[in-house]
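We begin with a single chain expressed as structure tokens, specifically the form predicted on its own.
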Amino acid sequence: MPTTGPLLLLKKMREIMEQRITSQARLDKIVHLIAANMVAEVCSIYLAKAGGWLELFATEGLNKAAVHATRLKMGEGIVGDVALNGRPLNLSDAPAHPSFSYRAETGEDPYQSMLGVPITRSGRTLGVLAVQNRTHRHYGDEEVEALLTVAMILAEMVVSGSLGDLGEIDAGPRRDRPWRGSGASFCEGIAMGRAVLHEPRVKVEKLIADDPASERLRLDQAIVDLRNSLDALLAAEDHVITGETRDVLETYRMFADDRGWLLKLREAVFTGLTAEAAVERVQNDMRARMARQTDSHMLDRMHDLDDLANRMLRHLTGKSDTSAHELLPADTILFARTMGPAELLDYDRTKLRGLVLEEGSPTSHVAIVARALDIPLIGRIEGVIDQVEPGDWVIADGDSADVHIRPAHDVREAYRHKLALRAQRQAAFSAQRAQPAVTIDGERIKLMMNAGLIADLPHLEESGAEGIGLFRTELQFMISGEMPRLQNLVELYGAVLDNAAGRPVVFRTLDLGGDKVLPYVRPVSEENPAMGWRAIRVTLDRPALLRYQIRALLRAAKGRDLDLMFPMVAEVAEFSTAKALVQRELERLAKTKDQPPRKIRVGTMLEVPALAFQLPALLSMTDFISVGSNDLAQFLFASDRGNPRLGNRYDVLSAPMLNFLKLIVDGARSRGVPVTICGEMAGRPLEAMALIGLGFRSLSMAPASIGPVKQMLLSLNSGRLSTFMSELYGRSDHSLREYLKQFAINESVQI
């Protein structure tokens, strides 16, 4: 083929999809053209059916009666190969491919040679194009990128539904009709509103170029634009990681250099394609090659290649990397296929309902900071981002973990009822919030609530709290873009205990590490990280940090209680040496001449179990023990709280949890020190009710929890529970949910 080949072709394409001629029309013109400028004596597309077929729509050299006749399996002849495995096939010798199925209803018996590529979107096969000789001939590689070229035309012909009236053809997720989908609930509640990309996509709108040298500059500079970039976020030390860690990024810069993603960029655009399409057309080829691994890690190479490839379309089109300074709509419900903390709460609060994600776990860190926002929040929905539009009316079911896009018009008015009681079920709720938490028997349980936003401190009197049982301090951390002024956090601090009114306010010192990184601070690369540098390791090896936020702490309290607690303590000695800088805070303190607390309570969380083995010595050290149930699980179980395949298989009700909480419970209560739980078992009727029998009688949970959990122990005869559940502890089950729950039942109590 002549150098001017491809562009010649393109700029052919592009004369024939202006006419104004029927889709078959121009089909026909496409294969015509095709065949004339490759001197092919066959062109043919196949187009993929409902079903798994692959249905000849148009052929320049076959017989035209096999048009909408001659159909094959995915799978099926070298045309099945081809769709199959989303990859070229290259052969001077057809008939001797094992793949090779004869069909003579299209007259192929003289075509020896034949190159198919596929048409893909989105890692997606539409269908097939091909061209076939009577000679044993193979094609070139410019002949191939011409080929796939002209195969993401045909694509973007598909997806934009302009062959429709050819017939109904499978182009993958339509965008345009109800759909829904089912993952699993991290934080209930029903929000209906509209649908925002966190990560927009950037639609590419000109696939021809009109000056093709201009084309390959955009590309050069889009390519040192994107290194750039990159070498900034590496290099800084007080760089914005928005969700990547250092690995990640360091993998984008790897690919960035590598020299087989430029070329095939540069030889995209070669083909006349702008540098939009061109990118675009090479991350379809890589997504159609990878998308059918089975290989994790692979997996993971795939969507930090989509990434890239979003990145440098970012690049050549100079939109945003996320939705959040957007102006997003009053009913915002965010998509995304994974998000961290910190980009959450860099969303407007006020106009945010719902957020859905492709993957997550219900005790990540953004589902707690979701479930300090009041969001619903659905999870582990694969392949929702490949099915909403922005703008489309969503509905995120946080009850059922349903997600209802572009839902019909019953479906909206059953869901309207739905929130009718919904809210008439809150308004029972808000009607007891005055009433205590006392069980049938008598026994009175303190329900506190969990916070770490100002906008949290409303909910002490909607929710009815009697507290808050844990504040955590690092998200106003992570909001900010350098670190907190001392004076800034004092203000906060403050504002927290006069808020509180008098009722008691836990302080949970830094938490960082894992997934909670600040934008401020070089992240550190690990190979666990939830077993890693974090909270207390790390405040401990930067004891100047520490000791900044118990003196913001202390001057903050002035004359009231004080309670501030450690987090993933995993010795005494850990407790030891920062309670130690408590004291020379206070010592401190007195010589500045400031008014000390009145009263000043020093804890720890519970979630490494090794610390429940020297229990004794820190029940004679500490002053309260807050268990934190969801690291405690996740350690107790060697079970990654954040991996989605590990998510559900194993139970917080079953036998050794269960009993390792009645050691800790029985131990402190043994010695006198306060207990509460403030993991989110405390938040669910069923699993509360299980720490009512167990002794816990102080429970933190999210706000919107308490109602639902004050109106289950109201019903509840917590002798009665302790008696049944001191049968359970030695089974052997995988869970003892089901008895917990047919105790419930039994005794009617509401869950």
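We call the rigid core the largest set of C-alpha positions that still match within 1.5 Å between the two forms. What you are looking at is a predicted structure, and each value in this text was computed from that prediction instead of being measured. Positions refer to the first chain, counted from 1. Compared with the form predicted together with ligand PEP:
- If you fit the rigid core between the two forms, you'll see the Cα of N133 move by 2 angstroms or more.
- Residue displacement note: S160 has its CA displaced by at least 2 Å between the two forms (rigid core superposed).
- With the core superposed, N499 shows a C-alpha displacement below 2 Å between the two forms.
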The other form holds:
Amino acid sequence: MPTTGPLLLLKKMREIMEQRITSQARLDKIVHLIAANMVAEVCSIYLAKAGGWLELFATEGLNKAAVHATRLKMGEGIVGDVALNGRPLNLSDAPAHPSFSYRAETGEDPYQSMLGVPITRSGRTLGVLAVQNRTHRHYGDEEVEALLTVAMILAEMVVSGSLGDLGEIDAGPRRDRPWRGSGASFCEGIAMGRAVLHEPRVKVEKLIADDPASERLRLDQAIVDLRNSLDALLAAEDHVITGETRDVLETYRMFADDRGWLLKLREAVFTGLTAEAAVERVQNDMRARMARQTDSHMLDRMHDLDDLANRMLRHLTGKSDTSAHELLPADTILFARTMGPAELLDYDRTKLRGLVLEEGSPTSHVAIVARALDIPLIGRIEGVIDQVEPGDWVIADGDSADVHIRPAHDVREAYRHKLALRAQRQAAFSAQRAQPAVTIDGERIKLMMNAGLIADLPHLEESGAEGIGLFRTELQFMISGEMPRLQNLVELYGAVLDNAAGRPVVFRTLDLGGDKVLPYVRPVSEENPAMGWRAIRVTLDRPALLRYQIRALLRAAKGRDLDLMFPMVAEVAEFSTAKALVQRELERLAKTKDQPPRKIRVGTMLEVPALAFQLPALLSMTDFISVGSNDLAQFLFASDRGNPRLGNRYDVLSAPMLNFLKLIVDGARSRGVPVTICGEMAGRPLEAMALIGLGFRSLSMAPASIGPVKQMLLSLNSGRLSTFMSELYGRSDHSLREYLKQFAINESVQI
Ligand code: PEP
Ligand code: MG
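Please move on to the form predicted together with ligand PEP, as the form predicted on its own is already shown.
Below: every chain and molecule of the assembly, starting with the one above.
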């Protein structure tokens, strides 16, 4: 094969790289070589300096005195435009471009045409490589490609520090200094450990091909392998390849046939890069474009292509996908851009301490699973993946939503202290585990836990919960890739009851819709999903689904007690219709040989305010009430529970909410109907105190909250609190929190 054009350029580049010369001499030779190869009168390298400057580091053709003297602001002139936008500019009439700016010291006025390409790495611009000609000239695609390839090699020189003797270059995030970022907390708790990247970056060691022809073959083979491996994954009957993961894989499979992408890869190899360097080059372009992309749809697509390129790099370098799983440190803090729930469940839980995501939302499935596993999760930390190196020391603080990477000694010490205190508290809670939850004045409080996955069940024993006050059955439907089979559901519910070993379990029927979507059901687009077609509204419109679930519950109970309830009931009529379906299923069961439950109690969630205004009718037909304070507060205050801007707008410890809760608890108690509260508020000690003051005697919460709440109530005189609170209900303050806190302090209640 003849060594021409781009190939010759790279061959000569390699010779320059191998020479034992100073960095400046190397850059000078590179610009000289490019100018000669591209028949350009000028070739210049600009590199980024701190403060948003671009400095001329080497030039062929411009005034040499301008080297290390000429500086441009990012965005200034054509060079600045290329840097700012991270994309090449190919101009046959440069002075006509709106960004053109004339710099006398470089003596560049007679030059008409210009091609500038960004020197980028991981989506960050490190500089600009530019060529210029006196005449009007249009640079061909092959020339643009060749320049991009050289720019990639320059980027490698910058980040590897081999230009260090030319002064500090702003090489983007330095991965050797402490870094701290804030995001949103999706699961509380503090974790300290070592960083593991869910999708490790693959370092490309060799950029320039020894034998370009064989690199082309390697690339083609890698594309075939990639397609085959995706096909194999999609065909496998693997439980891990569930709905979301499958969607992603299918998208990848589609992109693996994307002609534009494949063409770009082949062009990059054609310039003389190794196959893996070609993938990285194309990926660099992608990342630079991602950094500027605001359309979330396009961004998703680019992320997918970026992930696909990563997969391909692993193929080419022989680094398998699972290496991270095998070498998992004992205290792993996992970093990912985003992740599906099944992928998280795939990691060894005994080694996983924390999870950090660039994206995510509190209601995302991975967040639900992280909470079930009690793994601190901090999400929405922009750019965190670029900051972290595998093996870095990390503190993931799910309480404050901060992530510290390579924290300074004093930060680490402060956290060690914090963790030690937590451990002490935890030990104190464990010591109280067997102690009955009784207030100072002898009120017995039932502490139950919320659950939704098999992974939650061990917490029953550890937390000392008296049972499961809320079993969110939709989680199982959400994390599996297809509609669970009846038999699977019977087994799952049976396992829950087995684990509960006689302790009560309240199963809540499917609360789907809104943001709780099933991967295998096309989501319905709604203006207000939280107030939309969700929960009982869906299951009453699709009674077969509800009956299917009830059938599984009845069969699983087999001679044991069964408690079940419905979510989002807004009116008594809905409750009676749902209850009638249970009756029909019971009648159906009676016709089979299956053993019926010993006793069945059918109750309702109370989380839609309207239902409270039918209390007498409701109380006459329900076996129990469970107040869902999350939704109740959302609807009472007309304040979206998922909107971070409204997160602290209204306080549940305020007169409207407490008065409303009082109405419910007084009503239920006067009729002797058991009432529980199972929203987040039940798990916070001060809020739980107020709930006891209101009259609640049964609270259901996340397992980790049981210790702190029990500690609180063991030091509480509920009678004195009720008397104190009776003065509060009529107040007009925004919040009653401070009064309640003061009560706790004065009475030495441990909140
Ligand atoms: C609630 O709304 O308070 C509740 C417990 O249900 P969920 O959080 O599942 O909507
Ligand atoms: Mg709810």
